[in-house]
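Presented as structure tokens, the chain that follows is alone, the form predicted on its own.
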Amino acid sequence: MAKASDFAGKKDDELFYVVEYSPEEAERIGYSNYSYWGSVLRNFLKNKIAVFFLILFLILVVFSFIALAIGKYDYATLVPDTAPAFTTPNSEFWFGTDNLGRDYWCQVWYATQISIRLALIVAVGECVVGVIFGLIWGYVRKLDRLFTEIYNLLDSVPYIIYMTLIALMVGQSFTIMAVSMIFIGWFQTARRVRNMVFMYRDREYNLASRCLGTPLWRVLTKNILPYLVSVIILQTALNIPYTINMESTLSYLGLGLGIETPSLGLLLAKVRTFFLDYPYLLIFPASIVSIISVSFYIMGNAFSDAADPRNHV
């Protein structure tokens, strides 16, 4: 410890020195290397089951492309007449053949690509549209009555009726189904977002932002949206298996993508009359649908918990 005698006889310039001012360093006061998304990733990786299903899903997607590349036949062409119908899996036809003698391997993996692509497009589309309208619905009170009546009107009619009318009046194709499912399904996401916005709308920091004249879009994107990340992620993840299951149901009823666009739902629909005698025609597509559904259910819940702001205090 320094004593008073140590400073005796020294000049002022020996005792004191001027510290240079640096604006950059001043701004770093209280700076932390904390990263929200980095923390989300670390928390997600701690869930070993979710990581396993993530890897399983990625392997499934990558293998669907590899499987078509190594397949001996094309999904759209008939196998030569030497191939009989209902051939059980063997070294020539790895998944067997269907009722028309077509290679089932290429059909299943091409249908997997179509179904996953449709599910991702619909899930992301419903998320974007639903979040935008949900934020406005929950924050702007003057529009609450209007959006509530629209929601009640759309929700009062069964989903299958909408898709039946669209299939009969507009047609059946990949684009038509994707747009239709987004148009019909966005209000479910919007409803959940609206309920969450109500919880944060009148918090003190939002009231202060409004008093300071902060633009509406900035209040929604900076003050409220970050608190909804976990809910949005979970809803989007659950929409993916829901879309695949709904497409399978619609295809089973003849309202799906159309016979020219194979999908997992269409394959399941075609084998409903003879899968008891030839169960392999059901096992392969049903197993893939089950893997996708379980994977996104578990990954969605794990990622939602990891992204919850309450877990990042």
Contents of the next structure:
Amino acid sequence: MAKASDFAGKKDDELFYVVEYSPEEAERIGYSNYSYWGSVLRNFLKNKIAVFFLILFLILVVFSFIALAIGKYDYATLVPDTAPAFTTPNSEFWFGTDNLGRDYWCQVWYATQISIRLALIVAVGECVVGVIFGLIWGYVRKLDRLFTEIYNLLDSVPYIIYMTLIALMVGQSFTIMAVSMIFIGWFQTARRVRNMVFMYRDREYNLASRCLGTPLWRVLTKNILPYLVSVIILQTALNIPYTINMESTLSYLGLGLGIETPSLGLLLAKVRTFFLDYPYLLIFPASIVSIISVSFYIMGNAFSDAADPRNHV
Amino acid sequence: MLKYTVKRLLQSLITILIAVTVVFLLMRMLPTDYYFTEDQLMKFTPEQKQAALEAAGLLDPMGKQLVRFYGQLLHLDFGTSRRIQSGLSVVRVIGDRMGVSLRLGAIAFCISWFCGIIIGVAQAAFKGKFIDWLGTVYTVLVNAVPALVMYSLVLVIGSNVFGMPTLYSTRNVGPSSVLPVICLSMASTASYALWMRRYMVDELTRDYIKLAKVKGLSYSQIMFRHVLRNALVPMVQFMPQSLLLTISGSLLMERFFSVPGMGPLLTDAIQRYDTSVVQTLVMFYAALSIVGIFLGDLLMMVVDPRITIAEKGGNR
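I've shown you the form predicted on its own. Could you give me the structure of the form predicted in complex with the partner chain?
Whole complex next, starting from this chain.
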């Protein structure tokens, strides 16, 4: 350390001089190895419970394929046979059989895949549609009134009406189900995005951007969207348990998927009259569907915390 | 204040009107075969069908039908049920079922507010301790696990362990409504507990709490006299809404336990094409939620005099 007496009696140009430019030094000081997604990942991995559920979910997905491959029966060739009906789980029928004597193991795992696929498609679809419309809704002032009316309209009519009408008029299948659930769900995401856009659209830096003639699309994607990442991720992750819940409710009411695409909800609905006497019919699909829902609920919350830049560094 | 109320009610009225119109138009898009029972479909000749439709005024142009429909609404004439309970006025059909839903809902409402607030307060008071953790596990499970699975578990445990009746029956109202009430209150308890905890924890970090500590108030005094009372203010807003919405019943729960309430009525009415019931129900649901939100704002104003409603402005 330099003492005060070292400087005594010296002139300014002895004390201060221009340092020569050194690229290595500049590199060392200017470079920060901060990367947004890297930090998100690091923060997420710190949350042990969330990582546990992530691994559990991945194992479940992988195992659903293995289970179908090693199962003794194939879903496509199942035939109703009343003789082995309501067999409790044994070495021949690993999850037992249902009321029509069909192997429950392959039904459960096949349904798991369909449920996961539907939930993911709907959640991602709602996210994409919701974010696009939410950005426009929030940014373009003239459209606010129109979108608000659409929101009120979709929100004040119970979704069950739309679902029933779609089921009656269009039919019941995987694609119809996915599209109609996206149609019903997108405006919740859109509303959240819109409220966030409202907060950021008139900040000074956006005003400056507009003055400099930045195109609308660039303002939306580069200036505003990054702020919304954590909200969007949370919403998308929470949409998965929500979709599974809605799908099982609809299936129970007979408005869900058709018979040829069994989901876990449909399986649960089918065994409603039997599971009091044969609890194994409930336990297997119920526990799988619960694992999927809880996993996404917890992962979504953890990921959204991790995606918030205020929790970084 | 008055101006604000009137403006807001008018806006809500328009929303309801649009919703009903959309449902009216949607229902008219269904094939006309849905108007008849299977019996009639078999027996009627095409001419007879045509005559029946004409008599009911269903072949008129859409605009004319709409105008007539609005006229009936103005006279508070909601029509008669065609299929659910043939010939009975819609008001009667809905009224009968509303009683059942309201009774179950009101009990569940009391239970879930009571339990929810207690759980939330306990979680906030013992933040980071075992009780807090237990409460969080409960809220996560109830929020994440699909309702159908939850109800099935309640049903299996309730009937196999406690020997409760598995279906609602009008002859045995008391015991047979236990499981439905439990199912109804579970989800709402979790959400009240979640918000109660959140508001309490937020309130605990305020400056005036620090001052209260410095003044030497005991922990329980701070908790009950300051934190709880302030945290209840935002909670109160949900109260009328959740009570009113119990009237509409829970679709899944009432189907699951075959409760003859409002919930299944809507899907039944659509599937059996009882248009006047559907339209009235949609109007009723929309009105309930709007009135609920409005009453909630009023109640919040009563509880906390610092809040004035006109400031909030804007549309919901």
